[in-house]
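Have a look below at one chain only, the form predicted on its own, in structure tokens format.
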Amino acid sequence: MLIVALDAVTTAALLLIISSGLLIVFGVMKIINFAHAAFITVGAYAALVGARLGLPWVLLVPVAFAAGAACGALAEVTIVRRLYQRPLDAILATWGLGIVIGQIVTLIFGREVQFVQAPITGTIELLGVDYSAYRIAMIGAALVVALVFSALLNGTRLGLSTRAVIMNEMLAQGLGVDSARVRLVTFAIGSGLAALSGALITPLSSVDPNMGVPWLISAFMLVMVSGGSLLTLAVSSLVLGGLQVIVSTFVNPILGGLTIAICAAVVLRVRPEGFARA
């Protein structure tokens, strides 16, 4: 049971890291970035290339973040910026963008499955149980992401401007906030976080052009359930991620993969606004 509990916590940590970039874009722009999966893949391949070049892991993560942020900024300027008032079109456009990025990745790297060595190998003994040291490290990574996320929103001028745009964009513009710049930076950060998560999960899964897709549905449903709150996102990741692990372990892995989507759909049916106002 201890291994199941550890699996639940580490899975929740991974889900939080992956979902945080989607959350910040949704919170500011009120659109769902369906290219999020493609940016996860960009980060994974950035880590793969960096590892082949012999870069230390401490550099691979910021390189992946920078690659995702650059791709996100380019996408915002050329595509997303024109669709803020058309959220349905934005969903379709970002979905199409994700397909294009996936095809570009396939042209460059091929379709074969590749792997990246974990920077932390071996196991750690916890209460008599040996458990993956890298998965334990993901708990720390999730805490760092959450703390930096909170500090960015609550302790910086960008965060103040972002919260102003979230609450009342027209009033924020009247007070001199450049909402276009806030949206550009926010989309770049969200895309960078997606790429960062892609780099972090590569040692736990194979790297291929479609590797981000399975994570997208879970991240999307968690963001919807969270109602735009980082704290609620963390709780939702722990609860629903834990349920996914339990179902996968004791019932069926295929049903486990559907657990988050099914549970989130039930929650949204009962509370369309999610849990943020609970």
Second form
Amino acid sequence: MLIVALDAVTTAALLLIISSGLLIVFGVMKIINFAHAAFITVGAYAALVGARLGLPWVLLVPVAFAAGAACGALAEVTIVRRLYQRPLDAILATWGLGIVIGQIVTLIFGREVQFVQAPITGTIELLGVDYSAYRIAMIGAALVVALVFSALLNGTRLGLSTRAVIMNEMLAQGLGVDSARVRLVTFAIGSGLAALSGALITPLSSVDPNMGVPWLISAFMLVMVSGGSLLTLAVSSLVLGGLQVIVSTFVNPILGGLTIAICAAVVLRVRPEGFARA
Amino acid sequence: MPEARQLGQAAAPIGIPTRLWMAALALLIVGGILAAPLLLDTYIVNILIRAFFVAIAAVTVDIVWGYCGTLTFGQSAFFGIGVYALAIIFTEYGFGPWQALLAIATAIVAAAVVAALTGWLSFYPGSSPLYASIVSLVVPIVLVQLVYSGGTFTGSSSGLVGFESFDLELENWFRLAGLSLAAVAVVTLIIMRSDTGRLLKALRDNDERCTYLGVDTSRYRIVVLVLTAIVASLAGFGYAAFGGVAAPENASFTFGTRLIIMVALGGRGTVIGAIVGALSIEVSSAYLSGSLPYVWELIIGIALIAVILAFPDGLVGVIKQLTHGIQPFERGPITRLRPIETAAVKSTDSEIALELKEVGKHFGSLSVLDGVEFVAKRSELLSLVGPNGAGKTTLIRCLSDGRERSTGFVAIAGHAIDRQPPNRIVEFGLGRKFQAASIFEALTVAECLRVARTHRARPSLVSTSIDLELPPAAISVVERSGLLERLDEEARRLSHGLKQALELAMVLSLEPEVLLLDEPTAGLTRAERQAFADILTSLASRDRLCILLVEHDLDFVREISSRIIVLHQGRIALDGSVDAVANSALVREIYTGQQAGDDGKES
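Compare with the form predicted on its own: the form predicted in complex with the partner chain:
Below is the entire complex, every chain and molecule, led by the chain shown above.
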């Protein structure tokens, strides 16, 4: 029972890390970044390359973030920028971008599945059960991501501009906020967060060119259900992630994999604002 | 009607050659499909047969996305349902006539049920297109997972092979698939050019306006989804019957996006674009994906990005642009206006047109409206004034959408609106004109008006009518505003003033008893404004409409109103005759204090 609870919490932590980048992009730009999965992959391969070059693990995560942010900034300038008025087309174009990144990664690294050694190995004893230390560490990672994220949003000038753009873009522009720059930075940070999450999940899953895709749907659904705030995203991750673990454990793992998607679709049908203002 | 006859004669010389030309083209295509397998080698025939079935699925994507505006990743799921209906039944029960019938029936019914469920999830009053896309994404993913978990019954990840299937010659498979595709294309073309097709375009253009014209947009979208799902499922059925294989990829989300890419590259919103996109991608994949697998995917990804950014109308759009000067611009039928008899207002009808009790709207502790209460009779021209932020537009919204208000009671022409969506309230006799002209930019003026008549005249599935029947009030607006000469012009080319007039005529086509107008004269010239005033006063006096007008211009209000209500901070501050209200101290204070800020309000 305790193991299930730990699974639920650590799964929620992973989901939160993975979907936070999608959330900030959706919040500011009202578009869904279908290339998110590709940026997760970019982060994972950045970590892989870093590890092969012998970089210490502490450096791998920032390297992955930087790689993702750079790709994101490039994508924003060349593609996404032109599609803010056409959100459905933005989905398609970012999906195309996802294909391109995935194929480039395949051309460079091949299709094989690769592995990265976890920095923290073994198990730790927690309340009488042995549990994977790395998964426990993910709870801490999620908290750090969430804290840094809200500190950026609430404590910096850029965060203030970002919140202004989220609330009322026209007004923000009128008050001298450079919304194009806010969008560029937001998209870069969102992609960076995707890459960072990719680096963090590498020790738990294998690394292959399409590794991001299975996470994508869950991340979308969580962001849609959360209605745009980090707090509700954390709540949705915990509730739906927990549900997923419960269904996987007690019913069947395949159904478990569908839990988030189905539950979120039904929640949104019944309550279009999702968990927001709950 | 001498005028009408003259127009009819003008149309005739164009009509017959076009028809002959179309018939010749059809013959050519059918002949081509019948003869082609004798000329082509077996390899390409094999590929083309599969491509034809895939192209049928691509056409269904085009209908849902290109014509109706819902980006769908889910058509692959319906294709997959057809594939697996055949494979499972032939594997379990063997091949035979009754098994084949059972398989077809299963393919149709299963696709229809899944589509209806998906439609119910995706489309409801107020749902967003983004949400519908996400739901369409979930469907194939769920289906593929079910296939994976189905063990030997579904063949799991390795799929189903080795079942006995229809035994046809390769040439005949080609003819069957090719003619099916041609038939689907022709039927789609006919429907999309009919009045029903115009209505679907109107849904894509402006879903909200459709809802406020009394069209149950969710129902239309669900019906379209179910029908296209059945067609896609039958295409999958044919695909599996020919190939003798069922694989999870046939139902996958990846295949769903592939279908979208085909339509995007070929040209969305045109049947020929979907077919060209599907055939060219399928055929070139067959040749290139073997020799350069990853590079080929890379090219597709880059092509998709390039098309979305530079040529949103795809290959067909590019060709249309290049040949624009050569091809005669296609013209729709020339429209004739016909007045209809409107039911005279019966004396037994209640005099009360609009009734509000204790209407309130709250966001948490913030009250935007509080305890708004009044009654308006027929023939009353009631103006609602108040400073910015007083809650005027919110009040209009609470009257026209049952789910908007937090508390209170609203009745339109004696019908309590409860929590009904806007399209139901329109049926009670409400017409709402928005602040910014809300019309269908891509349709012609006549088509816009026809969509507004949907609730009275069911649109035809096969033809476009020439006669446009409108109530006298709408005709008088069309005539007085100068729209009459521009009936067959695209609405996007109209001036701001004409767009406003068109929207008013559309709303009047509903034959409403209560008319809500949100700042109809904003941005109009002085002459246009005067014409508007005349129209409104005659609507109230002659047609006995109850008009509720939100307006900033006090002079305008004073000139035409029979009564004025002042809304201030969400409450009714004053309610009385024009003289009493317009000269009150409160109104003078509000207006002289705030007048300067009014210009910046338009948004």
